[in-house]
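The chain that follows stands alone, in the form predicted on its own, written as structure tokens.
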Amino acid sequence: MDTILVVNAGSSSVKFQVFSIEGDGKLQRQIKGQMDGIGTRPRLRASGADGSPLADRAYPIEAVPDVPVAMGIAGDWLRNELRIIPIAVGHRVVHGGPDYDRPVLIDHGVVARLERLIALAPLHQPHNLATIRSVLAKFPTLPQVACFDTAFHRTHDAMADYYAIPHQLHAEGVRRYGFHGLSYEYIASTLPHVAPEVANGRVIVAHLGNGASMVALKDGRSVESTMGFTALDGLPMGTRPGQIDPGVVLYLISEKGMSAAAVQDFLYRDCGLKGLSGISNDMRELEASDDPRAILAIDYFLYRISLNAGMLAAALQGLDAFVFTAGIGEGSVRIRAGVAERLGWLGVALDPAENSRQARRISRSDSRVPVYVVPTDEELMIARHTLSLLSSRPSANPNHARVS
């Protein structure tokens, strides 16, 4: 059975999925797993396509000190115990910069170019690249494909792409990129089946999770996004502030004496819902709390979503549908209700019963703007891109890429 391994590496976890390639060229999810708690309480967990447990193993802290080791343990388990030897590996890479507007086969030159973007995605890019380098070192002939969170947004026109800065900086790559593109691409590909009547219209998609952003889709293409040069911009997130006056950064440096590295760490790790509430970056914990600061953090999150919805509706010159996705968007009845209430002026009318039962469409039948909840699947999108790129290679039988 030919399989594709999909890898999404973070700072303390490596998530992976295995897809089989069926005879008709379709992809079938076989395994979903992760090695988390890297550096603290390492644990390998995995389940089959039907949810049945395949592994649940704890490791000593010193046995899994970093992401490459975690990747090696997960890979050894797949190969040695399940006899799964993938014909290719697809990776989520957060930032593609100005060079990459589509998935690409990885070589050492690609890795070198992507390393230059680490400062633009310090929470993600180093770990994305660590797993790629690990596989390159162990299996240099195994095809690897980088799939970028920025690529889907490269359809923006100049008005959405530029900052009001000298052109030379734009030419060097200082521009608005947008992120969560793999999620948005999946939603755009799914809408024709979920809601064909609006799929080619003007749609706002809210990817609400620990990382959060929104996109304006027109004819299934990204025309505007809340995120920009880095994944700090736009909506408040679990630990990131979202939109902030650049003068705040200057103040932290000049008046608080913080270094650039300290400011970066502060903005990526200590702000957002965590900073506002002083309690947690987890929306579930905030919703369970009656602390006034937790309530403030939730209300601020809702307020900023509604403000950005207005901006995106302006970019689209109208609105035909609104879609929630990702962890909070798919899971929180309260957040969806709060957003819908604030978007009544756009024609949104929520059906509380449908919202509570987690229906696919959660707006009333008379809502001028229908509202949907569509689960995202970034891993499937990566597997599709990997298979497509592998199939388009001019030469070879993909089985020749097998490793043992």
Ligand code: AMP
Contents of the next structure:
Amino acid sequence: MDTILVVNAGSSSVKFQVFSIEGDGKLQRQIKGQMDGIGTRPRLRASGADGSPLADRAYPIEAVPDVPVAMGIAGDWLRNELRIIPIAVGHRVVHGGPDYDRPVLIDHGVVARLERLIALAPLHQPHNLATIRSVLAKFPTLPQVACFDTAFHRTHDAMADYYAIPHQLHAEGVRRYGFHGLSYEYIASTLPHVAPEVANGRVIVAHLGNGASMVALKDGRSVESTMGFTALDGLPMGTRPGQIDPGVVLYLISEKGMSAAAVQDFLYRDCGLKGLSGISNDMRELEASDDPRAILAIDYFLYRISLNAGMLAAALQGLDAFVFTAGIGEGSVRIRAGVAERLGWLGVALDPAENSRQARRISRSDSRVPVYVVPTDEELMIARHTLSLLSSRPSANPNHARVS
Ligand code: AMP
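Would you mind giving the form predicted in complex with the named molecule, to go alongside the form predicted on its own above?
Starting with the chain above, the whole complex follows.
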């Protein structure tokens, strides 16, 4: 069985999935796993496509010093115990910079170019690249593909790409990139099946998870996003503030004496729903609480989503459909109802019963703007890209790529 390994390497965990390539070329998810607690309590967990447990193992902290070692352990487990030897690896890479508008087959030159982007995504890019480099060193002939969170947004025109700062900084890469691109690309690829009548229209997709953003799609292409230079901007998130006056950052530095590293840590880890509620970054916990600060955090989340939806509708000059996705978007009846209520002026009319039963379409039949819930699948998107790049190589015989 030919398989593709999909890797999503973070700062303290690495998630992986294995897809088999079926006879008809379709991809079938076989395994989902992750090695987390790197640096604290390393643990390998994996399950089959049906959720059946395949592994749950703890490791001593010193046995898993970093993310590449964690991926190595997971890779050895796949190879030695499950006899899974992938024909290619697809990586989620957070930043493709200004130039990569699509996935790319990795070689040493690509790695060097991606290394120059570390300053643009210091929390994620180094871990993505460390894992790629270690696979490249161990299996030099194994094809690896980098799939970028920014690439889908490279269709933005200049208005959506610039900040009002001197041109030199734009030339250096200080641009409004936008993120969650693999999720949006998956949704855009799914819409023609889910909602063919609006797939070529003006659609807002709300990716509401621990990270949260929204995109404006026109004819399936990204024209505007709530995120910008980094994944801090836009909507409030689990632990990130979303849009914030840069003056607040200046205040933290000049009045609170915080270093750049301390401000970075603060903005990525201590703000958002967690900072505002003082309770949790987890929406389920906030929804279960009747603490006024939890209610404030949820209301703020809804308010900012509705404000940003207005902005994206302006970018699109109208709205033909609204889509919810990711953990909160797919799971929370309350958040979807709260957003829909605030978007009534745009033509959204929710069907509460359809919303409660987690239907695919949750708006009333007479809603001018239909509202959908579409589960995202970034890993499948990466696997598809990897397979497609593999097939388009000049010597495209997947079996030649096999490692022993
Ligand atoms: P993600 O980053 O996409 O995995 O989403 C994680 C977020 O989704 C967390 O804040 C979870 O609390 C939230 N979430 C997942 N399922 C639900 C649900 N059924 N209701 C409310 N929030 C949910």
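Please read all numbers here as calculations on a predicted model, not as lab measurements. C-alpha atoms forming the largest set that superposes within 1.5 Å between two forms make up the rigid core. Residue numbers count along the first chain shown, from 1.
The rotation of the smaller rigid part against the larger one between the two forms comes to 8 degrees.
On the core-superposed pair, the CA position of D56 changes by 2.5 Å between the two forms.
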